[in-house]
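Encoded as C-alpha cells, the following chain is the form predicted alone, with no partner shown.
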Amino acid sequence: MTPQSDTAVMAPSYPWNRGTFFPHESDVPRKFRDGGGVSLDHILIRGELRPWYGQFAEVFSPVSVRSSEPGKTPRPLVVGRAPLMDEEAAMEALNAAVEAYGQGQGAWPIMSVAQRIEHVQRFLARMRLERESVVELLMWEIGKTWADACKEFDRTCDYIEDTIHELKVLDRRSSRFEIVGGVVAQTRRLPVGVALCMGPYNYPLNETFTTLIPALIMGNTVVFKPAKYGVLLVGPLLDAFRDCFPPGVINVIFGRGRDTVGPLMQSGKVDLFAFIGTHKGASALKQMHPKPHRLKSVLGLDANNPAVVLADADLDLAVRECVAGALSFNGQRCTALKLLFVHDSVAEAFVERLSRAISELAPGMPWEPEVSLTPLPEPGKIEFLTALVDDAKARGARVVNPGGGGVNGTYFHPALLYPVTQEMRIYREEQFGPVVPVVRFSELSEVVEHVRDSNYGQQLSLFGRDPEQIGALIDVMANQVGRINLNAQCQRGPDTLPFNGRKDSAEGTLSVSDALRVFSIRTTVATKASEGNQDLVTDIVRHRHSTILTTDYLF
C-alpha cells in the first residue's frame, strides 16, 4: 500500500478544498447576517428573565463565509452573542437555587412526584415547539449536520418521556411498606439539594439534559451552565424554563467558567455536581469545594475507546462500524472509537477498505443533504490535529486516505494513520476529532496490556466470530471498561442501558433509571412493629398527615 496524502493534500479536486466549499455571505440566513446574529441578552434567575447589561461574548460559527471581494479568504461568521456573567451574577443564581430548595422545605422539593411530573411535561410540550429554532442553532454554532441535530433534539425529548415513565415505576415501588426483623419501614428517594449541571459542546442539548432533567424531576433545584460552544440554543428554551418551573428552581448562568463556576464551588453551597468534560477540569472544580465529602458527583469524562479487529472478523462489518464509530460528528464524541487495533493477518486489507469508506463520506455544510463531515467548532482544534498527524508521520506512519489531514479554514479532512506505534502521540492522546489511527498487533497480549495500562476505561469494541476467543476477551476486559460492544461501535444508547466508565472516564452511572438514583438519596421511615406504632403509621397514611410517608402512587 502506498501513501497518497503527501502529494495530494491540497489537490484542487477535493470538494472540501474548493473555493466554493464555504457559503457566500448572501446565502447565510438573514438572522445570522444582519446585526451580528442571535442576541442572547437575558438571564434567568429566580424565575425572572432579566435583561443583561454587562459584557457579552461573541459566538462564532465553525462555518466561514465567502465575500464578494475577489481573492479574499472566507471570514469567521458571528452567529450571536451571549452574556459574560461575573461572580456576583453567578452567586445570585446559586443563592436563588439555595433559597428555592429551602433546606428541603421549598415548594419544589416538598412537591409531590405527580406535581413535579406535570411541570416537566409542560416544559416538554413547550420545548417541542422550539424544535426548528434549536436544530438551526445546533447546525450553525457547532457544525452538527441537520440530520444529527434533529436526532439530538428528538432523542432528548424521548429521554424526558422515558424519565417520566421510570419515575412513575420508581414511585410505585417506593409506595410499599416492608416488615423486616420486627421493623416496619418505607424507603423513598428524596432530593439531595442544589445541583450544578454542566454539559459538553458536542451534545449541548442531549448530554446536558440527561443530568438536568433527572436533577429537576427528583426535586433538586438547579444552576445550569450551558456548554461553551452550543450556548445559543438555550435561548429559545428560557421562556419555557421560566414559565414551567417555580421561581428559583432552575437558574441559568453564562460566561467563563473561571468567573462563574469556580466561585460557586468555593461557596460550598453546591450539593450535586453534574459535569461532562475532561477529568482534569472535573478534578480542579471538585477540589475547590470546601466540603468535598458532602459533594455528590456524577461525571462523564475523557475516553480513549479502542476497537479490536481479530483475524476472523467480518471486515466489511468492522469497517462499516469503525467508520461510523470513529467519524460520526467528525469524531467529536466521548464514545467515539479513538484507536483501532487490527490483527497482522488482516491489517492491510482492513486499512485499504477503511480508506475507501472514508473517501465515500461527503464533506460539506451542516444543512446540505447526505453530508457527513463538517467544519469543527473548537478554536485551536485544527492546529492540534495537524500536530498529531505530523508527529505520527515523523515517526513512521502514513496518511493513507487521499487528502487525509488536509485543511480548509475550520475544516479538517479525516486522516487515516497507519501503522501507528506506541511512540506516537496519537497512540496515547485522545484526538476528539477526525483522526483515525490503526495499530497492527500480532498477539492479543499487546492489546490487553494497552487497555490495562490506559488511564481511561469507558468502552471498547470487539470484532470477531470465534466464541471461545471473544468469550475469553470479555472476561479479561470486563474489569477494565464500563461497556463491551460485540461487532458494533461504541455508543451511549439506548438510554435504558447504564452509561458509565472506569478509571478517569467517569464517576457515577447514567441511564434513564440510574440517573433518578444518582440525583436522589434514599430516606427511610422506620418503627418497631408494635401495635401502637402500627396504629400511628396507619393514621398518618390514612389521613394524609405526611407527603413522604404515604402509599399513594402513580399509574
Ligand code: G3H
The other form holds:
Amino acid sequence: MTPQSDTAVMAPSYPWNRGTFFPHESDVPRKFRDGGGVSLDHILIRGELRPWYGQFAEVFSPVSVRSSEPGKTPRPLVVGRAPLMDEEAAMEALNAAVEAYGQGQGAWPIMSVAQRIEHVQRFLARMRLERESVVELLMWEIGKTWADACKEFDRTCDYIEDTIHELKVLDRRSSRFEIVGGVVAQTRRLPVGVALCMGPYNYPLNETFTTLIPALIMGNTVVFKPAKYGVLLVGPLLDAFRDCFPPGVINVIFGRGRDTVGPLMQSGKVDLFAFIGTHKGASALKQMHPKPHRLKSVLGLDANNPAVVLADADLDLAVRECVAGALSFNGQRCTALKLLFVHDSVAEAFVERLSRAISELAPGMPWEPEVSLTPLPEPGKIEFLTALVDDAKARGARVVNPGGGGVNGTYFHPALLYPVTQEMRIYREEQFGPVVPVVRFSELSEVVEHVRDSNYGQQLSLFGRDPEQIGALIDVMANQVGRINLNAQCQRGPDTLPFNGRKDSAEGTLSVSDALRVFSIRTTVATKASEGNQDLVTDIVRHRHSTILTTDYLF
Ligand code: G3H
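Now the other one: the form predicted in complex with this ligand, given that the block above is the form predicted alone.
Below is the entire complex, every chain and molecule, led by the chain shown above.
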C-alpha cells in the first residue's frame, strides 16, 4: 500500500458526494422496503374499487439506499408498484365516465350546484385526513422536500375551498334574468361532457387537482390519469373518490400514456382535455381526436422563463429571487427561471453573489430539515443535464459554483453556467432542472429579441429600479408573455391570478375563477318579453318546473 502523499489531489468533498449522502437501507421506513413497498393494487372505475389482476409497474424513488455491504454503490429504491392498465381497462374507465354523463342527463350533470358543492366538501374533508400519507409519498416518489410537499398539499386544499367560494359567486350572478333589446334571458354555466385530466410529475397533486376539481364541480364526469411519477400518492385518495362522488363520475387510470390515453382520444368520446406537460405530448394527443373542433382543451405546457437583471437592479434582492426562482424543487417547475440575462455592468458581481447563494443551499434527503436540493426522479435526467453543461463548457462557459454539475447517483448539484451565449443548447432548451445559465447583455435589444424569437411565452421577471425603463420594458414584453414579475421570481400563485402563456406555453387560462369557466359552457334560455312569455317563465320558476331555469341562489 502506498502512503498518501501530501501533494496528492483529493476530490473535493461536499455534503452531496459523501458515501453517507443517501440513507442506509435500515433508515428507510418499513413500508417502503419489505416486500417491495406500497402496493397500489386497485383501480377505480364506475364507483368500484376493483382489484387489479393485470401487469404492474415498479415505482422507483429518486432516493437510493446504501447497503450494508461496504463499497457497494447505492441502489435505486423501489417504493411500490402501480397497475399498468391496458387499452381495454382504460376504455372501460372512459365508458364509465360517458355513461355517468348520460348525454348531460346523468345524476351528476343535472345535480344542483349546491349538491355538487356538498359532494366536493365531503371529499375535501376526507382528503385532509390523508395529509400525512400523501405528503410522505410526495417525498419518496418525487423527492419533494417535506416543507414543499406540505405546501403542495395545503395549497391544494385551499384551492378546493376557493373554488367552492368562487362557484357560489358565479352561481349567484347567473341566477338573475336580464332584459336586453326586448329579450328576457337567463344564462347559466353548464358542464361540457367528459373530461380527461392529466397532471405533471412536479406537482402531481396540486396541478392535477387544479383541473380535476373544477371539472368535477361544474358537472363534468372525469377520467383522471395521474402523472408519470407521483402515482402512489393517489392511492390514499381512492376511497374518498369512491365514497364522495356518484359511480362513474370519477375514474382513474394508471399506466403508460401510449397504452391508455391514446385510445381514449382516438375514441372521440373525450370532450375536454386538461393537460399539464410538454407541448409535443399535448399536440400528439390532440391530433388523435377525430373531431378536434369538439375537443375543448386547457393546456399548461413548456416554458423557458427568463429573468432580466438591469444595471440598476438591487442585486441582493435579484440574487435571492433568482435562486428561489431557478432552484426551488431543483428547478423542476414550469414557472422556474430558466435563463438569467444580466447587464454587463453588474454581471460579474451578480454571478459571484449567485454562486455564494447556491453554495448556501443544503443538499440532502427530502425529509431532512432545512434541505432544499434533492435527488431527481426522472430516469435519464442526470445524463441530459450533464450533456447541457458539457455543451456549454465546450462553447466557452464555465461552471462558477464549487462542485456545480457534480453527480452522485440521482443527485445533480446545481451548475451555475457563465457566460452563456446563443450557440449553446442551454440558451434555447428547457432544462427543467438545476442548471442556472447566466447570459451577459449590453443592449436590451438582445434580450427583447430572444423573448420575441422564443417558442415559449409563459412569464418573465424584470429586476431594476428605473420607472421609465421598467415601464417601457413592460410595454415591449406584455405581448410576449402571460405575466411579468417585477423584482420577483416567476410563479403561478396566488392561484386567484390568471395562469396562462403564449405560443407553445399554454392554451387557455387557469385561475380559481377561470377554471370554472374553462370547464363549463354558457347556456342561455331566452324569450321575447311578451306578457305570455313572462307568465310562462314565471310559472316555470315559481313552480320549480326546471332545475336550470331558476332564481335560486347560494349563500
Ligand atoms: O410547474 C408549474 C407550476 O404551476 C408552478 O407553480 O409557480 O406556484 O411553483 P408555482
